[in-house]
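Form predicted on its own, single chain, as structure tokens, below.
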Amino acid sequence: MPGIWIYSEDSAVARQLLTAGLELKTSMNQAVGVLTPNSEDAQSFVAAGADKVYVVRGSNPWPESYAGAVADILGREEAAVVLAGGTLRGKDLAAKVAAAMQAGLVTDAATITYANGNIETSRLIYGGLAVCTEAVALPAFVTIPPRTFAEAPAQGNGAGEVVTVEAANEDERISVTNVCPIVRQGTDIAGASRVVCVGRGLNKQEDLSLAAALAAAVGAEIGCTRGISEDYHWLPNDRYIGISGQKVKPELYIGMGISGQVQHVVGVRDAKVIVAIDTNEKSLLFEAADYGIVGDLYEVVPLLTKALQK
């Protein structure tokens, strides 16, 4: 089935990619298919508009071990475009499959369109200071970060086909002897709908209680800049937002005492509403903010928290 194909080991991400795939379907006039290792979610892809779903099933549980099977299926189907989830494992698999199919690969695309017989993408470079636009000849592979698109909604009773393929994905050269999961505290901040973020404007660790009270008043998770987590160790590293940390896309982001360097702003620029609180009216965060309060956070935040609690 020549057309647009989607792969992610994460079914939520695959449904997000399906939104982009269905947009390409309109412009390319080609079918949309999904490859997934998650058999329990196959019908949800069909309901969301997939014309065909391959359930790739193997004895090796690691998603990256499916690269050979995925390449075989895409080769038989003569895929024109492949959208892969921009997770660590998704990028690993996309690179292997693209190399096997001798196809061009673009990573971390923020937009994707079909024009002049090519796939055109845009992505941020230089820490968000510039946008790179690229055109890739077909067949083209593109990785897209999670939450770039909303999940494709169910459209009723889809008529797509579900096919199960057994994959020989064992590799005796590699054996996993132990797995130590990362212990996270609280909700995954990357998926939070509201975030209160603290920076070096906070004088001491005990003052995090100001952020905690404000976060409780608006139902938010607490994030921080790199200095707060890596230099001061006041919050875990998984709370650090920025170019090499978490990328968030909340409905509301409130930054307290943050200078707004580009390395941090690139991690919050997709927030729907940005609020900045800082004494320095030249703080760069004000340039990215929808609302700004110039003032001492030790005076402003308690007043704001009290008002929100009413």
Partner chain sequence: MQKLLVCYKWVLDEQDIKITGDLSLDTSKAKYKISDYDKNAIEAGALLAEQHGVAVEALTFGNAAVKQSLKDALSRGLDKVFWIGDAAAEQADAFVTANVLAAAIKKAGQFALILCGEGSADAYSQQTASRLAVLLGIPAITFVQQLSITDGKVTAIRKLGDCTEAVTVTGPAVISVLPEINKPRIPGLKQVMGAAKKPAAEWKLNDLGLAAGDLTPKVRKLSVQGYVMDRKKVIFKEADQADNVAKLVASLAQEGLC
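Residue numbers count along the first chain shown, from 1. Please read these numbers as outputs of a predicted model, since none were measured by experiment. Under this definition, the rigid core comprises the largest set of C-alpha atoms superposing within 1.5 Å between the forms. What changes on going to the form predicted in complex with the partner chain:
Positional change of V266 between these two forms stays under 2 Å at the C-alpha, relative to the superposed core. After superposition on the rigid core, the Cα atom of R194 is displaced by 2 Å or more between these two forms.
Relative to the superposed core, S122 undergoes a Cα shift smaller than 2 Å between these two forms.
Got the form predicted on its own; any chance of the form predicted in complex with the partner chain too?
Excluded here are partners and other molecules; the one chain stands alone.
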């Protein structure tokens, strides 16, 4: 079946991609299929509108080892479009399958449409400085970040077929051990409704107490720039915000002592209100802010904390 195929090792992400896939189904007039390693979720894809579901079943549980089998099925089906979940595992697999099929792949697309016989996508480049619109020849591969689309709802009248395929996915060259979930300290800042963020304008680790007091006053989680966690180790790595770190979507972000370079700011673009505090009037964070105070954070933050405690 030519058409639009979806793959993610994470079934929730696969259902999100189905939303995009069903839109393409209308514009391309082609069927939508799902490839999944998770047999227990096959019916949920059918219920959400998939015309066909392949359950790919191998004896090796390593998700990356399914690339060969996925490429075989997509090749046989002559897939026109492949949407893969933009988790790191999904990106790895999508690039392998695209290479095997000699196809183009766009990473982390924010939008996707069918136009002029190609798939057109938009994505950020240069660390978030610019948006690049691209046309991908068919067969076109696209990875889409998790949560870009809402999950396709179950419609209750799914008539798609489910086919199970055995995958020969053992590879004696590779062994995978010690799969450890990363235990997060405190709450996940990606979902925080308010974030107080510190940058290298902070002189020493003890001064994090200033940020902590402000965070307590407004009910915020504490985040930071990359240097604070990766270079200074003052906060864990899962606390830094930006292109290589967390993306946050709070209603309020207060940044202090941050120069506002694009690699950091790209992680806070979806904040509703951005506040910047910095001694340097030229800090780029002011360019990205709704409100700002030009001043020494050691003077401003305690005053602000006191005012907001009331």
